[in-house]
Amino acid sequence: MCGIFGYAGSRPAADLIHTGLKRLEYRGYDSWGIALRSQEDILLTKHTGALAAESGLEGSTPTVGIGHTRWATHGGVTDVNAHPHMATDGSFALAQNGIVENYQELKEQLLAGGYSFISETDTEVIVRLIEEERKHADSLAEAVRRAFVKLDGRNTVIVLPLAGDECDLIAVRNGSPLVAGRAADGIFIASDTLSFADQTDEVLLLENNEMIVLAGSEIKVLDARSGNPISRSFETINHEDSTIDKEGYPHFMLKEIHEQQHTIREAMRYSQHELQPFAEACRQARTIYTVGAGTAGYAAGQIAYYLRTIAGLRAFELKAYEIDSFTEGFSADDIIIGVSQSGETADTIEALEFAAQAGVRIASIVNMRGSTIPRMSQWSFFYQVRS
C-alpha cells in the first residue's frame, strides 16, 4: 500500500510531513518524496529506498505540503518515478495511491495532444490530464475533479497548488483510503488516521467519490462526480495505541511475528456481552464466509475452520479474487467476515462490496480504527497489541 500525507496550517510543514510518512512506513514502500509550497515555487525532494533520518527540507519555512511513500506498479523503482509528480509549468504537484486502469488510453490521447512525459508512471498521466482540463475549468480544483472522473480503477490523489491559487490542498478518493484530521494549528490529509494520531483525534472519514478542498480555515467536501457540496462533519476517534514504530526490531514483519505471543490475550479482551450479538447472528446465519488477502487470508481460513470444527457452523473460506463467481449463491441470510491488518486491503474491500451487493451482512477483524472495512461492517472487532 502506498501512503499519502499532507498538511496545511501555520507550522513548518517539512518535519510534520516527514514524521507522518514515518508513521506510514508499516504499509511498505520502495521510494518516497515530499513537496512544499514556497512563495515562488514548489520545493521537491524524492528518493528511492528507505526514508532518510531527515527530510532534506528541514529548516524550510513553508507551511503547506504533501508527502508520499510508493510501492512501484507502473514504472520501476527510480527517483524519477517516485511521487510527487510536477505539472509541466510547476503550478502544482500531485501524489497518487492506486492504479489507473485506463492510463494507456489516456496517455495516447495526451501524447497526440502534444504532451510529453518524463516518468514511466500512470500517475504522471493524471498530472497531464489535469493540465488539459485546466484549459476548460475555472479553477484548479474543478480541473482535478474533471480529470479524476475520467480515471478507471481505484485511485486517490492529493494535489498541492502553487502559492496564489485559490486553495491550499485538493484531494479526491475512490477506492484507496483518504482521511482528514483537524488540529488547532492546521489540517492533515492522509491515508489513515494513525499517521496523524499524535497531532489530533478529530477526523473526517471520506467516502468513495468524495473530494476535499482546503482554503485557509475553510474546508469543503464535494461529490467528485457532480461537484455538488456535501455536508460532512468531523468526529472523534479514540486511538488506544497511537505508537507506530519498529520497537527495536529491524523491520515491521519481524516485530509482528514476535507480537503473535500476545494474540490469545488480545482476543480475550472482548467480553461475552460484547461478542454475544455477533455470536447469535452467526448461529442463525445460513452460511458464514471468510475472506482476506495474503497472511490475512490464512487467518480467514483458520476462522472458517474453527467455526466448522468447534462451533459446528456452516463456514467456508473464499478467495477475494474469486468472489464474483459466488455472488449467485449469496443471500441476505449469509454473513461474510473480512480480515485485514490495515482495514484498507483493496482485494478484500472489493470482495466485501460484491457480497454486500447481494445482501450479505459484513463483519470484520482489523487493526485500524476508522478504516474502510469496519465502516462497511455491521460488526467490527479490533486487534492491537498493548505490550
Given for the second form:
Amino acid sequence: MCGIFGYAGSRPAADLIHTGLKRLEYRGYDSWGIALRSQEDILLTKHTGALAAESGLEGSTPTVGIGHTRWATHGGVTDVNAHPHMATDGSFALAQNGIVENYQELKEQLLAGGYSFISETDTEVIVRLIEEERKHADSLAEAVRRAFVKLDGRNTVIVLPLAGDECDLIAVRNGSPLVAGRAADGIFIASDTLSFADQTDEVLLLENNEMIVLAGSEIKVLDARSGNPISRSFETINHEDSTIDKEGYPHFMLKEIHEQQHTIREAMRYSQHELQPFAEACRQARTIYTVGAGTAGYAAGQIAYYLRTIAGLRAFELKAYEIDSFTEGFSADDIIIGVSQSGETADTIEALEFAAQAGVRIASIVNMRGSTIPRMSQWSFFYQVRS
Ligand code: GLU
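Could I see the form predicted together with glutamic acid (GLU) next, after the form predicted alone?
Expanding to the full complex; the earlier chain stays at the top.
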C-alpha cells in the first residue's frame, strides 16, 4: 500500500507535499516522487528508497503539486518506474495508488495506436489512455474520467495539469482511499486525513467512483461513471492524537512492538455499555470468522482463538486469499471481524466484501478512523478509543 498527496493553494507546495509524504510513510513504500506545476512546465523529482530528509525542492515557488510513495507491483523499484508519470507532451503528471488489472490489454491497444512507454508500470498505461481520451474530450478532467472508467481493479489516481489548464488538480477514487482537506490557504488531496492533520481538520471522504476537481477555490465532486456533479460537503473531524512518526525507533514495527503495553490498555477503555451490543451479536451468531493480512492476520487468528477458548464461541480465522472457498458455508447468521491497522488493506477489504455479499455482517478493529474498513462495518472498534 502506498500513498498520494496533493496540494493546490497559495503556499509553496514542495514542503507541504514532502511533509505529507513523510506522514504517509507508515503505509510502507519503496520509492517516492514529487511533481510541481511551474509557470511553463512540470518539475519532477523521483527516487528509490526512503524519503530524503529534504526533498531537494526547498525554496521552489510552485504552489500546486502532487507527491507519491510507491509500493512497486508492476515493474522494478527504479527511478523511472517511480511516480508521478508524465504525459508524452508534458501536459500533465499522474500518480496511482493501486493496480490496473487490465493494463496488459490496454497497453497492447495503446501500443498498436502508436503510443510508447518508458516505464514498466501499469500506471503509465493510465497516462497514455488519458492522452488518447484527451483527443475527443472537452477537457483534461473529462479525459481523466473517461480513461478511469476503462480501468479494472482497485485504483485511485491523482493528476496534476500543466499551468493554463482549467483545473489545478484532479483525483478519482476506486478502491484505494482518497480524502480532501480544506484549509484557509489551500486544498489537500491525500490517501488519509492524518497526512494533513497538522494543516486542517475540515475533511471530505470520497467514496468509490467519486472524482474531485479543483480549480482555484472551486471544488467539484463528480460521479466518475456518469460525470454528473454530486453534492458533498466537508465535515470537521477530530484527528486522533496518534503520533505518526517513528519517534526514534529505527522502524515502525519496532515502535509498534514497544507500544503494545499502551495499545492493549487503550483498547480496553471501551465500556461494557459500548461493547454489549456486539458481544450479544457474537453470542447469537452461528459462526464468527476473523480475517487480516500480515501481522493483523496473526491478531485475527488470536481473536478467533480467544473467542473459542474463553467465550466458548464457534470462531475461525480465514485467510483472505482462501475466502472464495467459503462461499457455500457463509450465512446471514455469521459475523466476520476484519483486523487492519490502516483500515485500507486491499486483501482484507476484498475478503470482507466477498463475505458481505453472502450476507455476513461485518465488524472491524482498525487504527484509522474514516478509512474504508470501518465504513463497511456494522460494528467498528479503534485503537484510539476516543477521537
Ligand atoms: N501498480 C503501481 C506500480 O507498480 C503501484 C502503485 C502503488 O504504489 O500503489 O507502479
